[in-house]
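Read the single chain below, which is given as structure tokens and is the form predicted on its own.
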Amino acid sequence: MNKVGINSHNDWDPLQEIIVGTVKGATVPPLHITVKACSYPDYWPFFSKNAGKPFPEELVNKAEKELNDFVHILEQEGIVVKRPTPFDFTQTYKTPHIETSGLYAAMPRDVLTVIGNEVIEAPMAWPSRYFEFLAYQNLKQEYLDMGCQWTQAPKGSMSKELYCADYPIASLEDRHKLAGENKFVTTEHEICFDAADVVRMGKDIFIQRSQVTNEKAIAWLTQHLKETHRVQEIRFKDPNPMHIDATFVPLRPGLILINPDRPCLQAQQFKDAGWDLVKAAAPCLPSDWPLYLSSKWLCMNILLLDTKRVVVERQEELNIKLFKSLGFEVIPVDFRHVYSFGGSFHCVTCDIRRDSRLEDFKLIKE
């Protein structure tokens, strides 16, 4: 562990300190084209009607209780837990290019990623998330006072040129076709990315081009980390890519959980390196459960405490059975109301410190 207490190279080494999000102040985002491209049309009327208003109070209270219970479980395991500062995201803000309300401080993994002893703060792609980093300002200052290395990636203007105004958001077939051509709702006008499109596997860093992450961001991360890491774009057969942690989840050295509906187009690369790819079990979530910003595949969005212990949603019985068959001790936690906000255990966390060292698994050729 480095002297400043920031140290994480992967998602499976023994967890020591973590940030867990909060849904306090969560606000329904305006129905910007990026929100349309990353959500199901069935929910667009909800966004249109409630934009700028708090999410339903009953849902917020239930989800926050689940988050608090999750925090208590982590603390019982001896893990230090930090929380972001709750904000009233109903406040409207304006820049020369955008005017919008906010979203929430529920998903630290979307905003922050830790590469070794450095925290990288993502610029984001949704206008409603432009100032989301402010919820982490107190924590940022705390880590900076300790001597932490904290980098803010170049933050763009989110002008209209960043977005493809005629992107065919309503057609799944068109999305499949365009994704296959590497075309998305975000353009290459300026850098944009969410940190949740990054997966860390020691010296090898993978990042996907998605609805919220563009090629300029991949190039920036490659350049930024060139002295210490190898960075490679990773792709999936996915008509609506946004965040990688319900698609491709490394569990321990040599083992990766994959989404059977979103096959990895570079799967052979990992197999050639001696890694096994195991398909996640089908989700158990009822079809009528509200998922405003996500899919049922949040069942894959787990948190590893180490190579033997994994936190899984209590009612995802099929995946609990799968993890046990893989030799894991499962820690079941109720989390379905958090699901409704677009994430689960991995999304709502950012691991700040693990008992971790930089390893080279040689998954990317020099």
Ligand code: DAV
Given for the second form:
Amino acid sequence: MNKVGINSHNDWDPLQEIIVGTVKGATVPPLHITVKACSYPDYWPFFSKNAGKPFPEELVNKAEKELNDFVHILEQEGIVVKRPTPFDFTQTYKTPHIETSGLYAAMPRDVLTVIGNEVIEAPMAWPSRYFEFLAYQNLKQEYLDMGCQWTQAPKGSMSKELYCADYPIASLEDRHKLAGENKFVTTEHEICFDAADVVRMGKDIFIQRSQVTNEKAIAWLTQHLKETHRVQEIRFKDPNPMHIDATFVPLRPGLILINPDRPCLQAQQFKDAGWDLVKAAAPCLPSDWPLYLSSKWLCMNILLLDTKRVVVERQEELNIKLFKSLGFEVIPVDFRHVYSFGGSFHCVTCDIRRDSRLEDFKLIKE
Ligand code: DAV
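For comparison with the form predicted on its own, would you give the structure of this protein in the form predicted together with the ligand?
Below is the entire complex, every chain and molecule, led by the chain shown above.
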């Protein structure tokens, strides 16, 4: 039995073991209402035309090379790297409520979050991601065999009542209004969430209501962790929230990187606790770069090896400069082809073990 096989309380303690995703087998998801709500209309014809087919081979190969290079850099730092086992995502599956092909095993952060010594596996919200957890089955069993705790959060049915059928026709202005009213493409019919809407800061856990995470999920996580953690919903001025890690990125005790386009509505709470909020610099990605599933704010989707060293995309010069000015040593890594799949260093990873203990930063009042 290895009692410390899994142990991570935040994003900045010294990294020891991590899962890094793969774009092998990445498949274009059908243009379900949730995909529409989370992508730009310019790409909708691409999704419609290529649904269920593999992403372009050249792009997959370039992105996988970047991922493998990233893995080597982590291994050179002495970090143990685990990879998921992709399956055939082009295969269509049918349940009593959904019929769809899959997506990929590229973004472990969306599926898994580690709270202390427990992995929590998210139920997800896109039908194309319902069975994505199977890519982590081998790893799950490996950690269970070590005596680790692995919890599958309650999984819903993804029946049609979970989705607001007319949502995506709303203009951006309408979406701002709807987001302000806490209305998203997912309803409160049953629990749904992606793990990437969770931020861990010791005893304080923040989670945002987003296109893919609902209030029922926030209530479940609060209940599930009530003996050990405080859980609080966190909100931003963001018409289209999906995953918090290009919006609100803690860098070390006392310092949080925030998205200048998505102000945090609870900023004062962090300032009151003595923390600084620093605005991320502008993205450097050219505007014609294909980004099927995210915004350019992947520039702030970084990975911390500890409180001194940060992995940043090599061409994000403005943010590299910002990190240096904040006292970080920057490890530049090419990752633009991975960006095209909807994530960067934080999305494509799930830190399994850091040299980490549970701290109380008192960010949430009891
Ligand atoms: O564009 O803010 C980034 C994270 C997607 N997994 C965005 C989403």
